[in-house]
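Here we start with a single chain on its own, the form predicted on its own, put down as structure tokens.
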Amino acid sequence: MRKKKNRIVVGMFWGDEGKAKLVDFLTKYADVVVRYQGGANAGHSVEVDGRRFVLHQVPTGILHPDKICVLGAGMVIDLPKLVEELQSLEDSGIDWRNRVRISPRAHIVLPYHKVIESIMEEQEKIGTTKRGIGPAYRDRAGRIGLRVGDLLLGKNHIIKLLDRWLDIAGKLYERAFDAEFQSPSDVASVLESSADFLDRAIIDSTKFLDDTARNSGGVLAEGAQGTMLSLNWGTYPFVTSSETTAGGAAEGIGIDLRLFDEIIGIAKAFCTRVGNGPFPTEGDENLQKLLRGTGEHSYDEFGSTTGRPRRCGWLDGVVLEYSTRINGIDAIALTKLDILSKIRPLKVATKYNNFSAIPSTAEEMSIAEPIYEEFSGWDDDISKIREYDKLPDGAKEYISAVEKISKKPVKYIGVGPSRDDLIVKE
């Protein structure tokens, strides 16, 4: 019987949820906090004691002293920003070393692929981050990626691999574009400085984390970005590039998906997007304002990775119905309750008027007709709050109104932007 459970923590809509903070807070019960797909382009923000920590790739169990964190397989890893994100945590106090552990069959971000997404965002406008993440998962595809192993073979190996990367990607670029790229022994050069600092982090964690699943348990998975950025079952083409479901998680560690115990789903009390694409509950001008913020915050609507200002709309209780169900969820966070306070009426959408389910192409989404059921919403600061009992009966009333659509439970509600501003619901 093992003592802990193990948990996948998911984002349900965009990106975005707040899945940081549940991390952090289910992490004291955990052993293990794995990321299990993306890169550099996610921006997971936690706030602690006043203190306001950005991850970008590193797992969010690292704020806690005796964790350890694994990079999984399914991400792509930029391996000097990497660097400078673990060297800032070691300046803030923080000691990742002997901690942190990188598979070696995760993907290499190179500066290459941030060239080329530079110029894939000209030509389409899908809104990235311009952080090199799907060049590098298209290349992962294409069989002609690096990978962190590879780094252990030396530098020459590493500028042969280079080689052959110009070879048959870059050449195509250099012609259709006149894209400039970096000679190989230069960054072969930085990817080996890199490697020398992660030093003994780069080793497959596998079979630890299968035996620590399978027997003690408290492994943690926390993905990025969100379902309806998945590159299956999102917005396609405006998604990312790799699998945010629950079901990438035993992909991208590496071990049974029945091994988990519990899929936590999380939903932001309102809707946000960032960069391109359909979003059927975005909200007027007036209504942006009030959920966004002005950006004097930590906590306001403005990216994390890039600063962009997202795009806010009312809850859609249609595409929490299919992402508790592609995801097999079994329990709800819901996060920024408070955000909502004196916003009255209170909305979400229940319905689409011209379609029965979650259309599969953007096109379609984009001309969805979203149907709404007012709710009468409260006045009260619920940010003390810390006991579900005590919230006014209006935030009872919307948190009832996510159960009755998603069909389960609400375990917890995030009134506010640090670890301890949660409630945990029984």
The other form holds:
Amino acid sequence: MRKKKNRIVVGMFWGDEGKAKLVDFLTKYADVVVRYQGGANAGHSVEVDGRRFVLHQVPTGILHPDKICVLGAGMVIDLPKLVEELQSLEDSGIDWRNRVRISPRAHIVLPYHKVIESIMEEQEKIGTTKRGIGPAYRDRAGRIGLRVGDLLLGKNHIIKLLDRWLDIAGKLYERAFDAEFQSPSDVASVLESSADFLDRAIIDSTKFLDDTARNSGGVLAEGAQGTMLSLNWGTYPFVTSSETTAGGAAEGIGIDLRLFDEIIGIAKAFCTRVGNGPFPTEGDENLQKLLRGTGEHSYDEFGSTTGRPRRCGWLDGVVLEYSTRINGIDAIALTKLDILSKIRPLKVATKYNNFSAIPSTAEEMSIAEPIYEEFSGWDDDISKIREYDKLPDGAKEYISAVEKISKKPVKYIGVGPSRDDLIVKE
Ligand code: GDP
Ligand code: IMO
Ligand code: MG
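What about the form predicted in complex with guanosine-5'-diphosphate (GDP), after the form predicted on its own?
First the chain shown before, then all remaining chains and molecules of the complex.
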């Protein structure tokens, strides 16, 4: 009998729902935290004792001593950036050595991918994070990618693969767009030195993860981005290039998916989106300013990775219901409820006037007309409250609305950016 639960944490909207804060909280009940998709496009922030940490590729569990952190096979990893991130954690006094494991099956984001992405963004603006994510996943699907495990086979092997890449993919871009690519031997040198720094961290952990999940439990899978940015289930083509839903966890970790006991959906108390693409409940300028904040607080709605202002709007209940279903959510964490204090009345979209469900194309989604239900809201500052019963009635009413739409319990309520700013609702 397993002592601890195996859990998946997944974003229910367009990313930045506050996943990191919940992962940080749940890490107490886990032994291993594993990222299963995405790469340096993610920006996961937590505040601990007044210090703010923003993690991009390293699982958030690293902030707790002794927990093992795995970068799973479903990720696309920017190695020099990973080295930078680990170095900066080390400089902050966080010991990562012997705790980080990187799947040899994870793909490598090459400098070429970023060149290609900037060319593509000139043609069709998705508003990506410019971290080379789309091109790296395209090469993975095209079977010409480099994987982390290739680094262990030596520099000549890497150069051979890079030469092959330039021959197959590079030539097309050179001919069509005059792209200039760094020489394979220069790229190989950087990759080789990154691999040296990572030392014994590159190691297949699939068996270890399976054994842990099966025997003791305590595997916590940390999703990046959110359901509406899923390659398959999001607002295509305004999406990221990986499977961000709970379904992506089994693919990106490599263990029996039946070993997961609980799937926790992270929903912000209002919706945000960064980058282009449809956003039915996007607010007018006034509402956006209220929800976004001015930038004076660390938690105001400006991208953790790119610094871009996030688009903001009312909570979209149609997306909430869809996301609950697509992911098989068991319980919800409703974050940033503190931000809604004093915004009265509050609105939640409960249906679209012109569609009975989430439409499958971005064209249709961009003309969806939300129908709102109003809630009276509340005036009190709730950021110091730690017990559900002490919340104002207006806040409880709002939480009940989320439960009614999703038909799932709200188990956690975020009332601030710090590790402890959380209400656990029994
Ligand atoms: P993630 O990508 O889902 O991990 O979320 P981000 O870290 O990109 O964005 C969430 C932002 O909200 C960060 O600035 C967090 O510090 C902050 N945050 C998370 N939960 C809460 C909350 O309950 N209240 C407030 N005020 N801020 C929060
Ligand atoms: P976390 O894990 C919010 C968005 C980009 C763009 C689209 C495609 O912090 O929630 P990409 O660079 O992935 O090809 O960009 O996806 N995006 C995110 N938005 N949070 C993220 O991660 C995101 N990662 C990518 O803005 O619209
Ligand atoms: Mg983020």
